[in-house]
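Next comes just one chain, in structure tokens: the form predicted on its own.
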Amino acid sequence: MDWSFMTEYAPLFAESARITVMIGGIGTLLALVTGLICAWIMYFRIPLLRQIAAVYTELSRNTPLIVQLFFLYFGLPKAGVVLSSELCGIIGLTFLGGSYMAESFYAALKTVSVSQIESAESLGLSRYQTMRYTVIPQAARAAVPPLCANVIFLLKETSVFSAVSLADLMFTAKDLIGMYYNTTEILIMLAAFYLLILLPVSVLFSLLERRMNRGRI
């Protein structure tokens, strides 16, 4: 094991970390958003919105984020449109994350059954006191952890973004290799900094979880 070489570039992973943190992070928030607004849609059954949201969870859930990156930045330019790497893997990740938020959030809505929101509605109760009291809490409970799986998913997605040139921790490993072939090490750094990444993430929803399942929040 060399050390010397793992301590030389640290450093350079730490910083394809951050990006990959940066891409990643605003993806991901751009995919609840997305998700959030897709399966509202689809809970309150809006005309031809709702066929919208139905095409577009069905292509982005079955077509690869690298064919997805592939179209946006080598796709696109053919049309005169050039977009750079760093925004391809935001409008990406946002893509093919905003469908999978959609089915976890309008499978939590779901699991609030109708006779509650009967009983909520009969005792008086507005639709939006209704959504806000007696839907929306039960439903942030179930969405707990599909919506880890989903943001660690997400993250984890992250590595193909060397296919297009960005600068992640996937493209510094490859690009160490391929100069200095200190495959153990270089592998092994890849996988503390995903760890770092993605540890912090699974603990801090499990947390929530927890504190969401003895009603404190």
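Positions refer to the first chain, counted from 1. Note that the rigid core is defined as the largest set of C-alphas that superpose within 1.5 Å between two forms. Computed from a predicted structure; not experimentally measured. First, how it differs from the form predicted in complex with the partner chain.
- Superposed on the core, the two forms differ at residue 208: its CA moves 2 Å or more between the two forms.
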Given for the second form:
Amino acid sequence: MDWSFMTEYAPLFAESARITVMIGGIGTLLALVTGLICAWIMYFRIPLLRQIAAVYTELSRNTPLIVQLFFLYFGLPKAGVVLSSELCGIIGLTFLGGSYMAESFYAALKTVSVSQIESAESLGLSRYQTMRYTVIPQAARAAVPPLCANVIFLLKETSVFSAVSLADLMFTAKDLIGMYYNTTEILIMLAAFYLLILLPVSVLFSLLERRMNRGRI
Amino acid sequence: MEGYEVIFAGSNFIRLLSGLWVTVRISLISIGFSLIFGFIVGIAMTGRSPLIKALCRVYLEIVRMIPQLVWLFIMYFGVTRMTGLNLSGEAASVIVFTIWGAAETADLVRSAFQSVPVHQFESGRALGLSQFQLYFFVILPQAVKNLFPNIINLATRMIKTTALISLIGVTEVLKVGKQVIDANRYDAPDAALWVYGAIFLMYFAVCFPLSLLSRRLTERKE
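Starting from the form predicted on its own, produce the coordinates for the form predicted in complex with the partner chain.
Now the full complex is given, and it begins with the chain already shown.
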């Protein structure tokens, strides 16, 4: 084990970890927004938009991220749409994550039973009030565990970005292996940095879930 | 030549399909192994030994926490170098996807077994069934019903994840696509759009029926 090599290149890994977290974070946030919009459309059965959302979720859920990225990065420029690799990464992650988020949110909204909504209506609550005070507080609690799982899933998926030459952790590792052949050290660093990103997120989420479940009957 | 003609020119379409088959074959083999090992680990996790439970938990968390692409790199570049083994890309992929798939299967098996009510176990024991008889004739048939849609879901995920193997040099559908695009660079400069679009639809054609099946099974259970 070559420790001096590892300390020498740790800053480079840290820099690419920053890129991984940044692009992953932006993509996850946009996926969250996309998911909320799609879940809303599916829940209220808005005509036409609902069909579009259904086609989108099926296309997104049944294809791998790397194929989506290849299409965006290598295919679209031939149709005149040139995207930077960062933009490709963000769009790809949003496209993939949006459907996962949508399904989780939709399932969460569905857990609120009809009797709750009917009770709210019979109390004279407006449609807005029903959503605001009855449905959303209950659905939010049900949405937390799948939401956390989705965020971790999406952060892990960012490792594919290196295939469209985004300088993330994976890319740096590949680059260094090609230059120095210190395969063992580089791979250990790679795994360690992913754990450094994902472990705190995972611990944070399990604490959050425990907190959400407190006082539940 | 127009871009879309490239997909069907010569033997290109057959080549793309055989590339897709490489992906599907590796997934199928990995799923088979994952089921075998996953069931063993999953049943071990429902057992009483806290040590075995803890070990399984650690295995599960470590495998899940690190991205599959990193595992592929570790297996293909790292383990081969450390041990001096000569693994082909396909063998490395099967090993990685089996280790990962077994972990995921184990967790599904564990939750399926735990969803069987305790009184079923107790009634079985009260009837004097042995441990094997209890699991094989009483618990397993009930657990499988809950398990089946989840396993199909996992299979879809594994097929999608197998797309990563082009990055460790296995000639699968993405690699074949690139070859086709490069070979027609001058005749059809916009082939990339069509070929990658076709591959996108090919994956969809494989995974969508599985997703539908899983959804049907879940609905019927309810």
